[in-house]
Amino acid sequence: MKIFIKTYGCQMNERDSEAAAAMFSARGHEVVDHESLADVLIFNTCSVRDQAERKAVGKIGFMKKLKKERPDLIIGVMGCMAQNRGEELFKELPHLDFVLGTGQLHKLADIVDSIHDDRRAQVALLEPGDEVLTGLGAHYNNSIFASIAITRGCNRYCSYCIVPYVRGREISRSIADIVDEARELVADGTREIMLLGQNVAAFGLGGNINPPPPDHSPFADLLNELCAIEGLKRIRFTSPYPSYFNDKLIDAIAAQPKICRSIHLPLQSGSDRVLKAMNRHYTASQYLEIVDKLRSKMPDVAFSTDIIVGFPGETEEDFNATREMMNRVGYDMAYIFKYSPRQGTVAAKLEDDIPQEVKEERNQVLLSDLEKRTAETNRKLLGSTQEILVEGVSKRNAERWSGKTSTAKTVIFTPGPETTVGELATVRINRVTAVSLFGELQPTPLRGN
């Protein structure tokens, strides 16, 4: 059978997609880029914002037409909005054949085999208690990137947030497992990974909600043994809840060289008071000692974050502190997103109380304070050596090479004639706008190979 999957959401889903494509080309079947080739249809759907269920309800039931020419074709949904919706989906989108939720990555092949056989339709969900890390190690394409997930799952309870009711409990792979497949990628041509879970940093501690003392951080460890593969150049994570940094965490990163100084910080808010009602556990004052210490051991570190706006009972003076936060941090990129409610969380509970012109305000005006603030960056890297990782020809210029930086900044030059991609190169930039750095190769790296 031919396979095709549309994702939406976050790097999670992308993984869950790309271990589901591996799972089917071990079968022998084939993964198409393109609906219209396809003899099965998978959406890998996301329920954390209103916006993104929409869109694959959309189009998922305009597909409808599609399964009216092709009776034979099955269609599937899986991910976060498959979880929270369940068997009502059938009732939507009745040319559905499976609802497959989070958690149950490993049945997708067998169910998709199953519909082919006798075209019964099929729910599976993640049921409290069962939650597994089964069918996560796949991999469909060799890339000098690769993503890991290592967690699954979330106890943090946000007001807000839908992700703990749909993806279930958290739980931690093992050390040895993950490195393990590491080891595998890396000796396929991966030369950078990164971490993934919906609170990265709080791996391997049991579930236990409270962040570690001190001198505890398994993921701590788990850094410093993948460090430790030969021929790996760098590690990245995301997303870490920010209490989860502790000293033995940050002394780890600020040890390592191979992991890089861009860290992914969820603020959410700049308000205590909002703070607390979005059931994060720490105050502004807090998460700014947090960024103090990782900025006191490494100078060069960027940050980003996650903020929303139009929260339920935000105030002018709320939404300022949110904006001074921001500016005092000075984040290099903020996903910013205007509050919707979701159903089933604490929040929605709450009167949606800030109006949308409000909300879009809001938005608009820290969008600007970023575009600014990331221009005013750019500019102070111009005539700076950078490390970059090569990732090979420019998407906009087939004359130059593209890499990025250890801060994820973008970096545009001309290769040289033994450039190779997946391997660190140094470039001195000697044009900068707001979102690229330009600039000229270098003879020698700032670190080995």
Second form
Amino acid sequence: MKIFIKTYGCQMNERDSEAAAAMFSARGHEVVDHESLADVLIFNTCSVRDQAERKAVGKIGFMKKLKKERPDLIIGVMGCMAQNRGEELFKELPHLDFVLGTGQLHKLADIVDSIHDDRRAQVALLEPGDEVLTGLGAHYNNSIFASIAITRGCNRYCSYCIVPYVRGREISRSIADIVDEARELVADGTREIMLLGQNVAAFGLGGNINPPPPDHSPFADLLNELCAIEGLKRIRFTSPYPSYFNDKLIDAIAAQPKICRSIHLPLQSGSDRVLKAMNRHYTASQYLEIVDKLRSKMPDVAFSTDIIVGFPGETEEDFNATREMMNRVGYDMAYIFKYSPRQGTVAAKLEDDIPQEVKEERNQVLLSDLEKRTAETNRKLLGSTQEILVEGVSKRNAERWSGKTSTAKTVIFTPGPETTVGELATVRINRVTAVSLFGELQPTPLRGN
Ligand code: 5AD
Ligand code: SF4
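Switch from the form predicted alone to the form predicted together with 5'-deoxyadenosine (5AD) and print that structure.
Next comes the full complex, this chain leading.
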């Protein structure tokens, strides 16, 4: 059969879709990149904001016409919205053939095959306590980049967030399993790995939400083992909850040049009052302590973050605290979200009292601060020497190539005879714009392996 998979939402969904593609391909099915070519349409969905759900429902609804023309077509929904809405989705979208909840990836190919043989609608949902780690490791895209899911689920219950309800209890894979997966990827040409989890820094803590003592961090142990893999050039990870950045983890990151100097540290709000209402277990000053520690050990580190504006009760003063925190930390990048109440979460019981226009305005203020800051950061890089991982021909100009710095900035440069995709190269930044960096290739690499 020909399978088309459309992915919404986060990098974890991208990873699950890739694993699904690998499983189908291993069974002899073909994965196609357009819905009109497919016998099976799978929508891997997101529930984190209402808009994400509406987008997927709209798209799947639109497929009804196609199904009328081709009744043999198999249409299924997987991921967070599938888990969130379950069987009820068949009422809204009667042309659906299956609903596959989170953590059920290992059942996907069997379900599709069985519908093909005997057209009966199917449902498989994650039941509390049934969390498994099966089906996480298959890879399909052969590229210098790969991602590895190291944990599943989340135990933090931030009051606005639906993830713990739809992705289940947090469980971690074993270090040995992850290292094996990484080794295989590197043998196949992967040079940079992104480690994924809802709260990666809680890796290996057995679901305990209390951050460990300063000298204990299984996540640091994992990073150290991965750094020892020869041929692997870079490691990134997302997302870590701030409170787990203890001394051991900070020291491990600082000691390993393979770990990228760009850290995503979700802040959510700069107001202690709002952080408390969000059930985020840190204060703005505790967050800053972590930022300062990381910076003192790695002066070149870049930070990115997630922010929610318009959380119930967010006053102008709360919002200004967020704005000030953002300026104080000086993020290279921030994902700013307008609060969206999610049914079943603790915050959904509070009145969503910040008008849409105010949420929009606060969003714009932060975006414009961020834009100014990015332009300034780029300007400061002018004249500096940077190590980049070569990615290949630039999208805009075939004579130029592009690569990324450890801080995740794209640099455009003219390749030399020895420039190779997936290798590290050294460039001197000789021109910058508000959004791009241009560099000149330098002869000696900063670091080998
Ligand atoms: N409304 C708006 N943003 C949300 N996020 C999570 N839940 C919500 C919600 N209900 C944001 C958080 C999180 C990111 C992935 O999505 O900032 O870090
Ligand atoms: Fe959601 Fe908080 Fe878990 Fe992140 S840490 S997935 S925001 S509950």
